[in-house]
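Next up: a single chain in structure tokens, the form predicted on its own.
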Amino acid sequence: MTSPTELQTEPAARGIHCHKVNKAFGEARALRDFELEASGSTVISLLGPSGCGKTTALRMIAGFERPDSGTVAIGEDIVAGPDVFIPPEERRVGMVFQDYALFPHMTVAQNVGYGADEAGVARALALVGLEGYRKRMPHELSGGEQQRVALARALAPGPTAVLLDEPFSNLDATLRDRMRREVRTILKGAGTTTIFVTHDQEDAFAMADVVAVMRGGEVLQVASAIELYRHPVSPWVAGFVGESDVFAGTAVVGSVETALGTFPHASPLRGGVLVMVRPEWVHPSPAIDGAAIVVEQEFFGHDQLLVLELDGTRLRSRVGHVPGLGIGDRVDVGIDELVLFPEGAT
């Protein structure tokens, strides 16, 4: 068995650095002062809705698009910038496309060997666990196996970085979950810097060490999944990376007053604020004279989603089974955690 470390590049040679990259297609601005730093064996996700510029950013790094301004560096070399443009084949970047782009008339070994020597093919196939599949044709493979072949092809030349475009969009839910774990293990073992784009929060959170949330061609926040989920920089980011409810409040030292009650906080904000909570942070308890009422209830087996209402303010709560609690019941509301934003934040 080939050791994964044999595919690693020298630490000094790893990393992707984008500084103030701009790109427009006619009147449409795809990237606006795009900034990204990825180093070592980091797996970073570009997460955002369709049209936010994440695929353009990936193509810029790969060399398929030329920036209008700004610089892109791979390792210690500037590959795109003022008077500099290194073509894709000279960037030592491996690319895994959304549809895998395997050559249907070539065997697994021939696909992986496209651009790599025999030693690289052997190491890459060992790394993805497909040593015995060398003579198979792409149509003889499952979706997960095709993805691993595409990943092996990207890794075989010993790239400085690997780029993946929506790598799990073609897989069903069960296979998707397993492949996220397998692909992350393979990439971390290979030791290359990895960037992958996705519009799916679960893919980003499960795979990445760091998540960069994009909107309108800009990076809004770069953080670990936990930091991003618990401390989003804006209501929009909060809503994009998970379920959230936002309502008005008035912050004073140590607490915030809302229609649902008064809750503690540690934010420096004072006066009118927006309060963001996740459904799992909200805990209703049955109370005859409770301030809120249950107006909706959805049962999912492992948990249930309740919608609570008070004076027109609605709040979701994701909890386990609460005996005797149903639509029309009154509840008191407890909140474990909350995030405050300035009034008017979007």
Given for the second form:
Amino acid sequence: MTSPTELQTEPAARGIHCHKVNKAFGEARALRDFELEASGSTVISLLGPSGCGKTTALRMIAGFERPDSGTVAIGEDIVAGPDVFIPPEERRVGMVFQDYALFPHMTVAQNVGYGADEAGVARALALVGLEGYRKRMPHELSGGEQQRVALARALAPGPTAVLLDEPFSNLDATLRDRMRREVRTILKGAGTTTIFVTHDQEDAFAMADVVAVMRGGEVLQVASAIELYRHPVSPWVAGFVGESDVFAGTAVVGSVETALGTFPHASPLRGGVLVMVRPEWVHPSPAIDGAAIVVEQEFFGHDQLLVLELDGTRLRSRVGHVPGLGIGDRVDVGIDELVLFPEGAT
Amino acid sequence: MTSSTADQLNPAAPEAGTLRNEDAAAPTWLWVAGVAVVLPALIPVVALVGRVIGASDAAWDALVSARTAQLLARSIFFALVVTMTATSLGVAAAWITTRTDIRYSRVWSTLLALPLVIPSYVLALSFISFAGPRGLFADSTGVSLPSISGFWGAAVVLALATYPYVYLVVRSTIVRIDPSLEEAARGLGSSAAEAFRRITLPQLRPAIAASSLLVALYTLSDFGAVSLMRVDVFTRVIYAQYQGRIDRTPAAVLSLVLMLIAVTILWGESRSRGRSVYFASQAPRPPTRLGLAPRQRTAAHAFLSITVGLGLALPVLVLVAWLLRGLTTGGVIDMRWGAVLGSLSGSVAAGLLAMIAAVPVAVLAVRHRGRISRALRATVYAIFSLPHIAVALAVVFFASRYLGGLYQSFVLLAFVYATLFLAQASGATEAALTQINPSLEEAARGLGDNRLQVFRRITLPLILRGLMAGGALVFLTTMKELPATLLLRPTGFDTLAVRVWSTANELSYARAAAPALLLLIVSAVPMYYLIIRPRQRV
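Next, give the form predicted together with its partner chain, keeping in mind that what was shown is the form predicted on its own.
Full complex below, order starting with the chain above.
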């Protein structure tokens, strides 16, 4: 692979800005006041369940859909807004499709050269490490190679931003791991703003600098992976990005009382709250008069998953080996970290 | 990944695929092109409607009668019988040649497609001249067979003439289906037959629907076979009305009724097909062929032999026999090179015109679904389904009054041909276009091409084979065309079809043999290279 600087675009021309974008297909509202800011060589992920509007958002930025209201800007140019609609071919945005959409009647070089000159082809092929594949036809390539060609094709014209639609959904698990790293390296090397759509939280965490969680056409939270995992804005986001358990508690200044005990917190919330914990934040210790009982135990080698029960509340604990702990044993529960939500939050 | 708690709090978000807003995206010039291509075709229809509205009371009395009701019932039943037979034949033939281990499947594939080059009236002629009175069989044995003419004889002839449409379309689709789908069904406990019925057949549905629609419309507008075999369906009755009366209004009235039937069939078809759009990719590997038990093999061979025997071997042998008889008894070879030239020039012009016109219609129908594109497409199919005699009549009325020098000119005739058969070109183009994932075109636009550039660099190369197949279909169909040629040809213009027709009408079978055989040969060559061979390589 060549040096990362060669395909870089001018910093001023970079960035995607969506403001209050709405889009409906008949009765179905695909996007509601959709907001997104991406700039520099950031890799941003739109993460959400199927039907949440993430692909519509991507197609809107690319110019394949027209927003009903709101504005979309690429760099300093408004490309969609009141009385403005720039067609896709004038947006300088590289799109990588879920099925790659390689032109079946063209060679690798012709595909990559579709929107670029020979120098662009050479640079892009070098960047994805496929210099020797120029004369191959798309059907002669493996899945990972096809993806790299699609990426090279999107990068070759030197786009302002690269958009990827579920880029790893057609790959098997091993290849998926490798391609996540490779694609991220390539995109960072090219230095473009990248937006990619996925329903898989692992894809998002492994690839993205910033993750935007979407649901029902709305962006619920935009944050780094760590922030998202540790400080989700709602129980739904908590559950969507990782394993979580939620139970009731009563918050006072500095601490929260629950059936499992009283734990410290720094939240401004007071009164009835929902307490969210992740299994690895929960630590059981054997105690004859412990408040909770181990009701399930699943052993994975590097760790184990325990299900603890107290007064009908169940929560999971992911811990290493705890000597002498088994199903039916009583335990005390220690909690490293917790997140509080207002009562009734979803 | 998601916790049980979160799942309880939030019932699963609604599942939905990618929504595309396809209606909004079509540019104005594409609509203009689509309408411009279809609009002139409507003129004869308007002329026809005008004539019917201005018709006398007597003509309306003629329309509303028991005889008309009977004619209506007979015509619809006839089309139904032919379509069902042709569809069964076509699907069965496609399945046997692609999914079983029958031997010489390549040879069978070619033979099964070949009846397409035999015009229905030539097939009818060969049946009559073999088994009918004064036919070969009666002549050489002295035994006269029960009459081959009439409803069922004509139904067999038309089914044999039309099943290749279903066969070719279904065959080319079946080989693109991923065999692992059927294997998955087998793994889940389905028999081979059940897997075919539950998995493959539904995927073939658009292909079967499209091709059997073609068969139904072909049957309704067929004039040659039904008139030779004396079945009183709409076309034959209309022709009789036109020829036999000074007032041609009844012919116009009946033509309009026939048009309404065709429109009704189209409406039903579009309803049944719904919104299914298949982005079938190429099959990743060839399917495992089903091993036939000896009995099944015998049955399959018998089925294929009878189909090919009646649809291909019989007409060729009968025509050759008549040609030889003509040669030995009187040295009669009635061959006119002017007719060959006329057939070729008319068909080539029609094929090229139809290919050009097919593109906007197909692009609108596949990529920009909506009320207007559906209306355009339905119009194209409706025009294809009209009895050619009716369109020819309407053009005669219109051209003789308004078009002056164009009336009875080659240019007008070529345009009428292309208009009549546009559905074949646009249908084949639509099928090809449906195979192209729209994301290919979007990818090209994202890379900086406008719509026209994308069409030239991506869409056209990928649909070219389908477009040419469509042009070839128009070429072939024009070659066989009879009634429009009879009414609209310029003075002195002759075609092979007209030669066959006029000599067969004089019951001089020996004279009809040479032009009929020549018609077979000239249409067999492009047929083989443009349609049959490319599909076998798939």
